[in-house]
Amino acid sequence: MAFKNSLEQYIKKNLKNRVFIVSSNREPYSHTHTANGIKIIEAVGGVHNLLNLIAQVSNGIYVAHGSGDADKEVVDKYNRIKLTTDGKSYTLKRIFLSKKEIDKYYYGFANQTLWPLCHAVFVKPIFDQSWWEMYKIVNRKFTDAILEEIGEKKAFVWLNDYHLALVPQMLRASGKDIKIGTFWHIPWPTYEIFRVNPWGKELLMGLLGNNFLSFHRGYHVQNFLQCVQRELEAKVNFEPSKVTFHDFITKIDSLPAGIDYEEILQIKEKPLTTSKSFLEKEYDIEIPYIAIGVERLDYTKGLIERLKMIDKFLEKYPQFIEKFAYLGVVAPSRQHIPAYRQYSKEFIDLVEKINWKYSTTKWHPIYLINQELQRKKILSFFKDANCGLVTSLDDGMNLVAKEYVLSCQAEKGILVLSKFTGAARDLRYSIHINPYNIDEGAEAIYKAITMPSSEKKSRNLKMREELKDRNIYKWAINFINRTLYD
């Protein structure tokens, strides 16, 4: 609780004067209708944990699309909802947002647009002037509603990622006293990737409406001020980090996203059902090496390249046959998007043809969950799996990494970890690789399974100081005080 505390106390003594308002476009809970009545279901992933966990301390209003189908049903007026949780509230403001918005500005541009420009996966971004109109819409919404709640107030507005480019600008245009910082949670391209986007000086200047703006890597904000210096008129500084564009000075920096270290030790004390005890109840089999994975089923998160990693190293070291299995959890995605409707068809059909390799009687290699799992339940999972498997082609951060190292056993487990994660620069200690050297990877498998333990001990003993000095409530107090000071 004495991280909790100190940004619970952080926020007291700086914010006091100030409305306190996050903003996202996934909304932390979301009310749906089931056979017993309305159930209230809370969103599954790192960033909306992260968000959540700061609305809860900073006991704050947080703006985000409603998505539920009750969720008109809850709401006052206003469209707002009193959540409480451990004992901490906040409230929670819906954007509702039409169908034809919601193809449009998710679908559309938030997601075949910027999301391919801004991951280096070789996937081509469609460029439709439709979809940038909604998109310019929708961040109108969300401008309108934050300005909505702030009234005539002094105002500290966090808000995050790229579906809400264009709200920084907006509200600086509204003339109140509003202290602005986004973070943008996933990568940010070179100049020679994001020139080739024809709104690209708009969603600039959008950004730059920022009293801070902030990445997980260097490497993105070295990426952003080029972007800044090739496109606008605007004075660019590189140390320290900052753009003055129209007489606004922007600071900007890298910051990564910590996890809530004693919540995760929490949880770890009262494990589920762990990953062994799934196969051995839901398949009838004892495998002595496990290895998992938790994501998406997105094209970024390199699970093709992971499934060709697990077949080389069954080729390579056969005995491993009915002694090893791989546990994925994969949630599915998008899957409006046609992209993501042919990735999912590609990696079911390997899946398909790997197990059948190398199926026995009562084993296969590959076993999958296709649905999204709480928190608690995904946490629990690792403490039994012997190898993490995180092989991302291109992230911002990563926080399942983070998580499985402190949440398996230290003398068990060992994190392989893609090098082109923002995780991979706070993670030293866990096995480093390039995704796309499919025999790396193979090697890196089979190095975690037979390292010895009390080399996985020393490794991962190292990443946990790191992560407890690193976590999600230093991280903000962070984050609010670049944007609230000079």
The other form holds:
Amino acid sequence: MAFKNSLEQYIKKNLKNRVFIVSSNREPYSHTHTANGIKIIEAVGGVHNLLNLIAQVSNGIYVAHGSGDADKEVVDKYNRIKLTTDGKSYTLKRIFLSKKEIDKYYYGFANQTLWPLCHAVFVKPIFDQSWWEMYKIVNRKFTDAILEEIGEKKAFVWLNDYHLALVPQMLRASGKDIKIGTFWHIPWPTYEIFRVNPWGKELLMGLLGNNFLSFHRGYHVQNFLQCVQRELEAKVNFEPSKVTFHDFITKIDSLPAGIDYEEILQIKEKPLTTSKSFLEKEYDIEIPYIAIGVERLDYTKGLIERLKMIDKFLEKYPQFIEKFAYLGVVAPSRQHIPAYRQYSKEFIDLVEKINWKYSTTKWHPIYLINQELQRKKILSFFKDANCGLVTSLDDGMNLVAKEYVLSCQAEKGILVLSKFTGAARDLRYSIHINPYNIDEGAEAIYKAITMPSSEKKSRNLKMREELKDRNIYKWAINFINRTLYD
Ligand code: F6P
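Switch over from the form predicted alone to the form predicted in complex with 6-O-phosphono-beta-D-fructofuranose (F6P), please.
Below is the entire complex, every chain and molecule, led by the chain shown above.
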């Protein structure tokens, strides 16, 4: 726990006179009705895990959209609830949104305008004036909730992601003494793509309320600076990167996020069900070579391309029939959006087609778990999977890729990784692919499962050194440090 302690020490020393607030759209825990009463559910996904840890360590206040159907019933009159995990507690303050607000702000502007605009995956963003208006209204709601918690005190506010782009400027306009940092987890597009957004200027101005704005990779920083240079009357500095706008300076830099190295090693010691035992238990099959993928069912993740790679691989190397299986953990996501429903349908159709093409009496190549799984379960699945598949068409970072490299057995597993993920720069010794190149992907799967153990081990150990060194806690310290000090 040495890394976690260092963040704790850092926060105690540097933030003692400021209220610490973390804010994201998705809440870390939701409450839901079940037959046995109200149940608390933890959000899954690397980023949520990370923000939850930071709120715990800082004993701060977490402001987020209350999305659970029993959320309202458990909060106090200020919409707060105290959460305690691992003996540490923090306050979750929930913002309640109407169905119309959720439709236009979350499903509309955040996920049908900004999400496709920022990911270079050839899905056209939709520009709808009423979504934009609602995005502003909901950003104002977040701002007001944060200000309510700050009161007359000094504060440090950590904002998370593309749902809250206007909050920094709104907070700044309050005139209070607040250090504001935003971490933008998704890519930032080139100016040629960004310029079609009718409200581009306002978005940039919103983000220039930050003391510090961070992306995962340097090319996203460059893209952002170029957008500012072309759209605003601002002074843009590339080295070191900062923007002066209306006499206020925003520092901008890349800080690639890391993972919780120590926590993952702990889970690895005592795993729950692993991939091999899962397939044995559920399907009564013993598979020598297992590939695994874990993500939300999202068109940016290159899931259709991945299935085609598996198809091509089996076509070229039929000796792996009955010896290879792909275990896909796909969490349904954003199903109210037509593009996601369409994508899910195509994905399921293709799974069915490939399984039918190769199936034998007791085996088929693709096994799906269509639900969100607890983190511990996922990390345990990674342990004996021979190959991790991350095939995103564009991805800010992809923490799952990093988690696989640390969770697998060093001499048994190897990661096949899209070169269009932010993680590709940190995971140099994985097998890199262009996910649009299906033949290359099929060959990569072959290479992964036939790679000698000694080579896997040496590649994994090199990558693990870096994962240890650039762990999540160091990343958080860097982010806070850059936000606090000039
Ligand atoms: O990848 C960026 C990200 O914000 C992740 O942190 C998160 O998993 C996802 O996008 C948002 O998911 P959702 O729409 O389910 O909250």
